[in-house]
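Next up: just one chain, as structure tokens, the form predicted alone.
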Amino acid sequence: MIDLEYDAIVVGAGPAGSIAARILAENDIKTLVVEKKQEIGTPKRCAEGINIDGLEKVGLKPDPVWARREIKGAVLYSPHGKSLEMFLDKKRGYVIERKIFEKYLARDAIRAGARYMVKTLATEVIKEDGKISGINAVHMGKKLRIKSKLIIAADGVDSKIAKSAGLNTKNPLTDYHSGFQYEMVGLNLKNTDLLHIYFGNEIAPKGYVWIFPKDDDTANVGIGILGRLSDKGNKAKDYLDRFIENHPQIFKNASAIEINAGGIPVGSSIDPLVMDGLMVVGDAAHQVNPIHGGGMALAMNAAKISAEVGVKAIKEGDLSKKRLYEYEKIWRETEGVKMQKLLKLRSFLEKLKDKDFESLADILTEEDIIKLTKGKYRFLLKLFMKKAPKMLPLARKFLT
């Protein structure tokens, strides 16, 4: 057994433990990142989509080593085909390249003074007295037991850290999507600063097939369906396969050079996100966005919030579950209660049927869209009754 011991502990090196890492080390707090993978940024599980606020907001500005493709919008497409068209205006988007992205910020938070160890499995916290005080790990077959004061789990949906502290980190059936995705090459795309997500219960039902361009002929190629329904024999590849075979047009001449799958968390986050020395963060707190599935900008903003809470309560002593609550608060204050709202409007979007999807492509705007993204919804009841009085009950049931 190897004792080691530092200030804080961050347990999983992607986007949200690496900007957490880098707040800790530039504040002089002596931090240390164990990351379970042997490289950083392998394997992706991310359509990796992101927009400027969520870079910005965490003090990054779009590098070409990693941003790959600006995008300036997206299509949206209903069950039968119709589009409609929503632009960023000013607020661009990026498709990243997240293996060299994750990398990048590991770059920073090790300039920055922390260390990182990969291929190092973090199997549970420490607990002396009752309060956690560190974790055990393994690296490379040896057993390290590492002291800190504050551990910030962000160790992925799956985050044994959280469950060995005790927290319940269960995702209803019902709040869980089951995602597939190829990057494919040889894609006959138009409109390549745009993304293009399609709807509809015969091509992914309670959920959606996107296109995220890389290049004018490469694109991520993905599908997110309610977990449940793999349970039934229809996977989440199998739909997406037969909506490439559906369009020749687009994939007569691609192949695929990558595969991506997993689960996605799309209910809200855990409660609570902190105990004494503890705070989580990412998608091991189920911090991810309910409508749309997309949770790196969200993570990092929980991983920025947490540090800085994190560095605060090193220098005063007091690693309390209350003084560590400023985090949960800030969260729940602020992209909690957009999430609570699009959890609702999640909820009204699964019932619909592939005819109410043509209706909402009739009668939504550019502007309604953009509203709808940032959890605006109540528009809706007032548009229902004027446009669409039959789909009024079930928005009241959900909507209000």
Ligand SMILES: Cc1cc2nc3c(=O)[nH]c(=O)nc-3n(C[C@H](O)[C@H](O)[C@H](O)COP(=O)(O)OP(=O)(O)OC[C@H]3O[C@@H](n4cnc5c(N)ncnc54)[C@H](O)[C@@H]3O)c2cc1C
Second form
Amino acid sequence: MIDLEYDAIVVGAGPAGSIAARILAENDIKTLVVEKKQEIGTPKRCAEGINIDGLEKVGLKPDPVWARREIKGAVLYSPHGKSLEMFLDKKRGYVIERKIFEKYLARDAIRAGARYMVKTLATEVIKEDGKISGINAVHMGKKLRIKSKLIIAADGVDSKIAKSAGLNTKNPLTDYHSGFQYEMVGLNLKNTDLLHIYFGNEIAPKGYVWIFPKDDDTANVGIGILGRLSDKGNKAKDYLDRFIENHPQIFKNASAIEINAGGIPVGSSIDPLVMDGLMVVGDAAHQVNPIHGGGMALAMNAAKISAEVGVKAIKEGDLSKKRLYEYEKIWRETEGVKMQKLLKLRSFLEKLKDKDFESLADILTEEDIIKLTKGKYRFLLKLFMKKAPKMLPLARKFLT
Ligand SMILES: Cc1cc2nc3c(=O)[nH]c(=O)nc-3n(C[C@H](O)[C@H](O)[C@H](O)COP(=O)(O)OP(=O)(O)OC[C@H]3O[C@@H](n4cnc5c(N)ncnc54)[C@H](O)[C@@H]3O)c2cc1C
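Which structure goes with the form predicted together with this ligand, now that we have seen the form predicted alone?
Every chain and every other molecule in the complex is listed next, the one we just looked at coming first.
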């Protein structure tokens, strides 16, 4: 057994973990990051889309090293192929090269003073007299006992650390999407500076298919569907393969160079997010956009907030749940409010039939869609009253 001691341990070197580590280290907190994989960023489990706000909030500027394609907006396709283009206004988005991005974030944290240990699996928290005092870990067959004042659990969707500390991080099947994706080359795609998103219950029940271009002929082509459906023998992969087969004009000459799969916790947040000596961030805390399943920006923002609170708590010598709750409060009052609205909107969208999607494609404008992505949906009631009265009862049930 090897004994180590740090002020803060971050479990997981994903986007959340490395942002938290950088901020802790920048503030002279002796920080260790443990990452179970032997290579940070690999394999990726991501379509790699992020908007500029998500980067800027945590002090990042797009770097050509990882910002692979600038994106100007998206095209949404109805089940029968009607399309609606929406542009990001003056803002930009990016499809990034996540394997490089994650290493870049780790590099920044290390340069700020954090220590990283890859191929190091955190197995559980250590509790002494009922109080969390560190973690047990295994590094290449060697057992480690690492003491620390604060633990930030940034260990992703399958988080074990928060669970071992006693928090409920279970993913209910109603709030869990199955994601499956190919990175493909050889596509024949128009508008490669737009994301392409396809809806419909035959295409992707209670979810969507995406094509996120990385190049003129290269893209992440994926699907997210409600996990419950995938369990009934209709696997996400089967739907995606069918979609590809049904679009030979795009995929005739394309081949996959990579397969990515993973779960997406779309329930908006676990409750609580903190306990004495421990904070949970990112996918581990289910801080993912309930509508589109994007989680990098939210994870990094939560990590920033938690690390800033962690710095103050360590310097004050108060790692109590009450002190760390500042992180949870800020989260719930900012991102959390929007997430709750998007959760409601998701419940509504999940009830739509294909004919409803067609009606939406007829009546929604670009501005309407932008409003919806921000969780502003009240206008829908008025709109349905005027233009799609058949959808009113459903909207009243889920959106009021
Ligand atoms: C198919 C798919 C497509 C997606 N597309 C997008 C997208 O386009 N845009 C977007 O913003 N989001 C997307 N997401 C979601 C996004 O990938 C996550 O929200 C994001 O990775 C969350 O970051 P994180 O740091 O919280 O967790 P992760 O990135 O999962 O990082 C957790 C890290 O912890 C490590 N770890 C886990 N357990 C332990 C342990 N016990 N000990 C040590 N290390 C451990 C893991 O190896 C991992 O490196 C997608 C997800 C999927 C599955």
